[in-house]
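In structure tokens, the next block holds one chain alone, the form predicted on its own.
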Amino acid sequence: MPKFKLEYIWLDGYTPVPNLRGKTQIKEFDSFPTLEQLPNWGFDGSSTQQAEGRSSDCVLKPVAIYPDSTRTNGAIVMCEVMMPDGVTPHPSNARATILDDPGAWFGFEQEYFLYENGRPLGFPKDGYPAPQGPYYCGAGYSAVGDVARQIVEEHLDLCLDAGINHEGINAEVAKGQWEFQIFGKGSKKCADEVWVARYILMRLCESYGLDVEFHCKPIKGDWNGSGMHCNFSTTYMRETGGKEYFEALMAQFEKNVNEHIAVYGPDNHLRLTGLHETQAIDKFSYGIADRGASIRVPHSFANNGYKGYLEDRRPNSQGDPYQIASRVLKTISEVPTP
């Protein structure tokens, strides 16, 4: 039987932003394994801030598997961290807090910077490039360079090979800033794929001697920060909806502003200033096609009897999509449906 290289990846216990960790297990299978065939595995939680040295065992529970085209017989295995009994979720396991709703759909728009020697890729060694303006969806060496586009195209291909449901990519507003979008049906699927796509991007950039900077405002001044806009819907929102329900939903989101901001990524006060297409962090608003609002309401939503999806523009690029999805669904669950 062929030997498969299974890269088990998981989130560590660092706060406020967990890091991706990974290690490889070799197993024999007749063909590419299914999720059900994958065994649980363990790791030293004392090295990842998830356990003490005197009792350091943690368990990795596979939750999704993706082909890895960079390796012969390779696979990337997304895992949840469990307690030693293999049943109880570890306190750091945010995925386990997401309501299991197959009718919940999410789309995350992941922005990021490519970094070289501590500066965004394409920035001069001293000072700054020309002000933002020509970079968004730009073309040409002066706008996007050459290595950057090569990386994002290669990343896209690797993710598509893995079966990750990318919806698109584009150069973003600031020099060296890019974005990819992922959509998934089910309350956890999109968040799984965002984490795996992040892992693939970080691993790819190793070979270029570059880092991926997910911080929401790595460059001070008149430069756009990086967000991870969260597009969401439920079966009720798509099929029933209505203005009354929408307004009740927005009232609940406003009531839970602090709870949302708490899990929408660190240092968000640097990004949510009311400038650069953001609402201020201490305010809540919504508006049709309003990119300066907390919640952007698509024209298609309003024109369709307030049915469809909504976009929460507050989550930032460094946020944990598991925590974000969990909080969004919790707030939705607090709104009664007729």
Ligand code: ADP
Contents of the next structure:
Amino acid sequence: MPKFKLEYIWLDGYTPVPNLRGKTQIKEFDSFPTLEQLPNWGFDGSSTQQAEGRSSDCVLKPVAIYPDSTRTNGAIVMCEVMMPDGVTPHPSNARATILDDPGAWFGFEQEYFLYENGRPLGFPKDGYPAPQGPYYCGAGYSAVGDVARQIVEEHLDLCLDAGINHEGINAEVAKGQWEFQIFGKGSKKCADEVWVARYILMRLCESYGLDVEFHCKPIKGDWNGSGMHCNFSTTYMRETGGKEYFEALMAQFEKNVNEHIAVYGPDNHLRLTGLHETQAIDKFSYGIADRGASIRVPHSFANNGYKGYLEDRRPNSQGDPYQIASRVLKTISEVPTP
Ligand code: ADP
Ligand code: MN
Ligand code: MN
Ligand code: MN
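Cool, the form predicted on its own is there; where's the form predicted together with the ligand?
The complete assembly is shown below, putting the previous chain first.
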């Protein structure tokens, strides 16, 4: 029987942003294992801010499995962290708080910087490169450099090998800044894939001597920050919708503005300034095709009788997609549907 290398990954207890952790166990299976075949595992929670040293065991409960084409017989196993009883979610386990709904579709646009020696890849040792303008969706050495595209392409292939529903990639507005988009039917599925794609990217960059900088505003000044726009729709929004429901939904988003910002990633006041295609952090607005609004209403939505999906532009690149999806679904659930 082949021996499989199972990389169990989970989110640690650091705040405000959890880190990815992972460790490997070897198990024999006749063929690539199913989720049901995977055993729970444990780890030392006192080393990840999830337990005290005197009672340190936490449980890893597999919730999704992905082929890992970087290893022979490899798999990445996304896990939830449980209390020692194995059934109670650990307080750091935001995934367990999602009221999942297979009719809820999410698309996250993950922006990030590639970093070399504490600076964006392609920035000169001292000073700055040419101002923003040519980099967004750019081509050519002076726009995107030599190695970045290779990394981005390798990452895309590794994610596709893993069965992650990547929808696309693009060079972003700042030098050294990139984006990938992941779409999923079911909020847990989509958010799992965002975390696994982040993990694959960070691990890939190790071999290039580069870091992935997920902070939302790593460079001060006239340089775009990084977001993670959250595109969302429910069955009702896609099939029934209507202007009245849309306006009620937006009123509920406005009412919960602080609750949303609280889980949309740290330091977001540095990014949501009203400049660089953002709305200010203390304001709420929506608008058709408006990239300066909190929520952008796609033309397709307005032209289709207020049916379809909406884009919340406020979540940032360091935000936890579990917490973001959980909050969006909670606000939607507060608006009655006739
Ligand atoms: P932009 O950069 O113009 O904001 P992108 O193409 O980068 O747009 O991202 C749009 C995202 O919207 C994609 O991830 C896509 O999967 C997602 N999306 C499209 N249709 C829906 C839908 N019905 N529900 C939720 N998300 C959707
Ligand atoms: Mn995009
Ligand atoms: Mn973008
Ligand atoms: Mn967007």
